[in-house]
Each structure stands twice: as structure tokens, then as C-alpha cells.
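Just one chain follows, in the form predicted on its own, and it is written as C-alpha cells.
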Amino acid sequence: MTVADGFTYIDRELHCGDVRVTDIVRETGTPLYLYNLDAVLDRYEQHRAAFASFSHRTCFAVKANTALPLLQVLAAAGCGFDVNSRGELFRAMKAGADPRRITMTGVGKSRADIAAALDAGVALLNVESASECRLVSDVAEERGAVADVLLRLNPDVETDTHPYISTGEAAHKFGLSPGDIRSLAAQAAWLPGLRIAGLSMHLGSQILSPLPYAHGLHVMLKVLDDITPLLDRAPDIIDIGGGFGVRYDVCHGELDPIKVAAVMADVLGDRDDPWTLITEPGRSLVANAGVLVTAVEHVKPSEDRTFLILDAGMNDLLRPALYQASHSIVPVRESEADVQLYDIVGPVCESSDTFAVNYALPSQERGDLVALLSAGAYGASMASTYNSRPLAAEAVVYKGEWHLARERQSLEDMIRGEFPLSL
């Protein structure tokens, strides 16, 4: 039976393509993230075949998950991406990645991140603001170079998504206006270190329907058409970024790709524009390919329920304490024993440091294994070491042997770099 992407029960355990979960955890311990690439990779490829009809590049949102295999492998496979920090950038180029298929996105970039960004030879920024283009353009200028920009479009659309993940509308800190871009545009020869290659806008994430991606498009081909004639060459790159969303448990959906791709094509009709569009999934590339292998450490009862203790906590995966997100729990061994209802928590002290109410289970023990499912986006990059615990190690799957990706930090690593003072 299949649970998630790549991984599914084989003889009533739960393997990683074709390895058992179990012997990775003997080896590497919990919680553990673990990552099945080869899914990774399906996804990317189901992605690229969605917009084959437009001149197209992909580019993965770093942000999602920065393990450097799986960079490594969506590199290979031409993937570009797109990275918000001089870090993620880092990574993306440590990972082998072609810098010209890597954009650049960030309300806050500093210079230390645009200069990073043009000595890399990045081939696009996402600008925010007028003073970040006069930034790009002063950077650039120091380095004798015009750095190509995309104008991050704010085109206040509304998304029926959680509000903390929200960035399309007017009230958001993200991107600018259509009136600040027709100021911008027709400010543009007075900075000479950048060029406007054209638009680009993210409506947030998990989102549902197409249909705010084809809202989306319609105010960026007007904002296109208004400022192309103040500029000295056309605009030919559009940005519709990420957030297409994903099934995280039997009661939600996901987004498929091609509806995307078919909105799209039917807003921009039969024009004839050269343009390249680019898409940033992050969450739909690798959400449902990663779980986080987690063991009971105790089972409390209480007066009205049983509280399921793990050594996962929300310093671990934050996103049901910060978004109420939900995540679908299997044990590892599939067991004949008696569902129970738990309330599953972490050990964290925060009473937020809960994963799910009213969880059914089969029947657990102290040791048993449980794996929380798609956890392959915003679990480990979100991570902390609150409560000085330290972040779990990572482990993938290729191409039917399992690596380490990433060693667990241990205490002295935690705390390398700080400095007690000498008393």
C-alpha cells in the first residue's frame, strides 16, 4: 500500500522505495527525516510536461528544502532555482547548480545578498521595492554590469490559503503595485545597472485552484502592456511562482500542475509574445516525498485522553504549532492492535508543541516508530535547536540505496561558535 510519494507498506513495514525505514532508523536514529529522491524527481519531470507548450524553466524554491542531495539530483536534471538569501544560493551552488537558472527573490535582500547574487552570475532578481532597485543598480554599476531584473507584481488576489502563507494582496509586505511599477518603468534610464526583463509574482502557497494564478496573469498582461512602451527592449520573462498546493491528508486535495498550465495558456489566448515563463515550485516537488521518522518516548494518561510523547517536537516540524497544519501519522510496523485515540505530541515546552487531537492508532509502546507524512517541504529548512535540541539528521533514498544527508548535530556542534566568558 502506498502512503505517500515513494513510500509505501511492504509486508507490513514501511519502506523508502525499497528500503526498509527501519534499518535506515538503526542506523542513523530519530527523529529522522527521510527523503526518497527518485519521487522527487517523477514530480519534477510531471511539473516540466505540464508547461512543455510554453517556453518554460523551472526553478525549485529553495526555501522548501535546502538538503543538498536533493539539490544535487534536481540540478543534474536541469532543474534552475530560486533562492531568497545568499545562503540558499550558497547551497544551490555547492549543490552544482547553473546560475543561469537561478533567480533571486527577497523583500529584505541586503547588499551582501545582491552582490553575492551578481558575482554568482545569477541570471535574475526579483525586486520589491524602489529602493531595492536602486540597490540592484548601484551594485551592479560598482561591478560594470546591468543586472536583469523581474518586477515582483503585488496583484492584490485573493487565495483561500492560511493568511501566514498569503502574499498576493494589497495588504501584504510583498512586491509593488501596479501604479509603482508604471513609476518605476518609466524611472528606469535613470538606473543605468539594471534592466527590467519583465514581471514576476507569487500569490502564496498551498494554493488549490487555478484560478488565482489566471487573476494573477490578467493584471500582469495589462501592467506589461502600460509600461513595454517606456522601455528601451520589451519585457520577455514572466514569473508566476510557486505555491501550488499539495494533499496533506485525506481531506484536502492538491493542485495538479496542468490545470496551471491550461488557465494559463487560456489567458494569454493567441498572443504572440516571446515571452519565457518561469515557475518556482518548492512544496509540490518534495512535500510528499519526505516523512519524518519519529519513536515514543512515553505514553501519559491523562483524566479524558492519552497523550502520545515523541522525540519529535516542534523545533523539529513547526508547521502544525505556527499554520494548525495537519500531517497524516503511520507507524512504521503495520500492527493488528487495537486503535486508540492519542493526542500526539513532542516534548517541547510549549503546549502549541502539539501534532495532532484525537489521533487514531494502533495501540503504542514506548519505542515503537511513527512516521509523520509530508514532511519533505518546510520541515527540516524551518527547524530550530529551541529547548537546545539539537536539528535530527536527514537521510535519502536513490535509486534503491539510502545515504546520509545530513549527520545529527551534536550538543558540542550546537554550541560551536559561542563564547562563555572567563570568570
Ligand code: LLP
The other form holds:
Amino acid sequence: MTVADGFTYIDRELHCGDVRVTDIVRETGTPLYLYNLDAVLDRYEQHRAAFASFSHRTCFAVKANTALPLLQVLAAAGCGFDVNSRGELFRAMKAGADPRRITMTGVGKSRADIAAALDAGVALLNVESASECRLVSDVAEERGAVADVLLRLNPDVETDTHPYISTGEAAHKFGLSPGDIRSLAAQAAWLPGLRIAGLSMHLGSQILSPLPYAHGLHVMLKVLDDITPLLDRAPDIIDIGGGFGVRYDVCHGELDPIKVAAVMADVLGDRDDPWTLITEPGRSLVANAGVLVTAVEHVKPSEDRTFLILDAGMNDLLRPALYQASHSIVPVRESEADVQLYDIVGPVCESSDTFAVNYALPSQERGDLVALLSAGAYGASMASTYNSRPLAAEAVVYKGEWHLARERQSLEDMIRGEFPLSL
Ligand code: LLP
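Target state, the form predicted in complex with the ligand; input state, the form predicted on its own:
Below is the entire complex, every chain and molecule, led by the chain shown above.
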């Protein structure tokens, strides 16, 4: 039985591809992030195929998952990357990314971020303010270069997602209004280090309907038509961002990129502009190809409920505490034991360190293993060492074999670079 992308039960044991999860955990311990890279590559191919009728480039949003082997296999498959900082750029380059397929986005890029991007030969900088345009132009001029930029449009479009991850409405800090884009285009001649190559947008994350993309593209085309006569060279790149929603539990669907491609084609109608379309999927390529394997630390019955206290906490997987996100939880070994209801929590000293309430699982004992599903996106990449808990180990399965991607952080590593007083 398949429970997620590349995770199945074989002989009642959870496997990642053909590899038994317990065989990996025996060597790595828990908590462990585990990714199936073959499943990630399948998702990438599906995404690419959905937009095949366009001149199209996929730039994986590195913030969703920064594991080097995962970035490596995507780079080797020809995938581009969207990076949010020079740190993410550093990782992408270490993984063998082609800088001509990298975009750098981010509302607060520093001089150091911009310089690193230009020095690496990054294809496009998606800029979000007049101040940033001036900075990009200055940094490029210092290098005798001209930077290709996409102006990030805030199209003021509502999405059906959690307010913390909605980014395309006028009140949000992201992007530029249509009016701001027009005035920046009118001043482009005063920014000699910069060429406006097109427009970008990113409406939010975990979007389940294609309609916001249609609305956003509609606004984008209007703005493009307004600014084209103001520019020396016609802009020829449209970047519609990421946000493609995935299935987190049986109650929810996912957004098939084919549906987004269809509304794109609809809005573009019979225009024959020679545009290149960029998409920046993060979650949709990796969320369901990753799990967080964790051990039951204690079973704690209380008056009206039983707590299952895991060895993974909100520092390892922040999404439930931050967005009330629900991740399905499954036993690593299927069992015939009676089903019980549990409040499934972590060991961190916060009540929000709760993964699920009243959750049905076969009766668990100390030491049993469970897997939190859909943890491949914004799991390890958002982890912290809160409560001085070392970062979890990460492993991948690729072509039938498992590899350690990151060893569990040691206590010494955790305090490296800190300076106690000499008392
Ligand atoms: N492009 C830009 C400019 C972005 O800001 C993001 C995500 C993406 C692409 C990728 O979006 P995706 O395809 O993954 O939805 N931590 C939150 C999600 C924050 C997303 C931030 N930006 C979560 O765990 O749900």
C-alpha cells in the first residue's frame, strides 16, 4: 500500500522505495528526515510535462528543501533553482546548479546577496522595490555589468491559503503595485546597471485552485503591455512563482500543474509574444516525497486523554505549531494492536508543540517508530535548535540505495562559534 510519494508498506513495514525504513533508522537513529529522490524526480518530470507547450523553465524553490543530494539530482536532471539568499545560492552551486538557470528572489536582498548572485552569473534577480533596483544597478555597474531583472508584481489577488503564507495581496510586504512598476519602467534609463527582462509574481503557498494564477497573469499582461513601450528592449520573461498545493491528508486535494498550465494558455489566448515562462515550485516537488521518522519517547495517560510523546518536536517540524498544519502520522510497522486515540506531541516546552489531537493509531509503546508524512517541504529547512535540541539527521533513498545526507548535529557542533567567558 502506498502512503506517500515513494513510501509504501511491504510485508507490513514502511519502505522508502525498496529500502526498509527500520534498516536506515538502525544506523541513523531518530528523529530522521528521509526523502525519496526518485519520487522527487518523478514530480519534477510531471511539473515539466505540464508546462511543455510553453517555452518553460522550472526553478525549484530551494527554501522548501535544502538537502544537497536532493538539489544535486534536480540539477543533474536540468532543473533550475530559485534562491532567496546567498546561503541558498551557495547550496545550489555546491549541488552543481547551472547559474544561468537560477533566479534570486527575496524582499530584503542585501548588497552581499546581490553581489554573490552577480559574481556567480545568476540569470535573473527578481526585485521588489525601487530601493532594491538602485542597489542592483549600483552593484552591477561596479562590475561593469548589466543585471537582468524581473520586477515582482503584487497583483492584489486573494488566495485560499493560510494567511501566513499568502503573499499576493496589496497589504503584503511582497512585490510592487502596477503603478510602482510603471514608474520604475519610466525611470529605467536612470538605472544603467539594470535591464527589465520581464515580470514575476508569487501569490502564496499551498494554493489549491488555478484561478488566482489566472487573475495574477491577467494583471501581469496588462502591466507588461503598459511598460513595453517605455523600455529599450521588450520584456520577454514571465515568472508565475510557486505555490502549487499538495495533499496533506485524505480530506484535501492537490493542485495539478496541468490545471495551472491550462488557465495560463486560456489567459494568453492567441497572443503570440515570444515569452519564456518560469515556474518556482517548492512544496509540490518535495513535500510528499519526505517523512519525519520519530520514536515514541513516552506514552502518558492522563485523566481524559493519552499523550504520545515523540522524540521529534516543533523545533524539528514547525508547521503544525506555526500554521496549525496537519500531517498524517503512520506507524512504521503495521500492527494488529487495538486502535487508540492519542494527543501526539513533542518534547519541547510549549503547548503548541502538538502534532495531532485525538489521533487514531494502533496502540503504541515506548520505542515504537512513527512517520509524520508530507514532511519533505519546509520541514528540515525550517528546523531550529530550540531547547538546545540538535538538528535531526537527514537521509535519502536514490536508485534503491540509501545515503546519509546530513549527520545528526552533535552537541559540540551546536555550540561551535560560541564564546564562554573565561571566569
Ligand atoms: N517562489 C517564491 C518567491 C516564494 O517565496 C516561495 C515560497 C516559492 C516560490 C515556493 O512556494 P511553494 O511552491 O513551495 O508553495 N513555510 C511555509 C511556506 C512558505 C513559502 C514561502 N515562499 C509552509 O511550511 O507552508
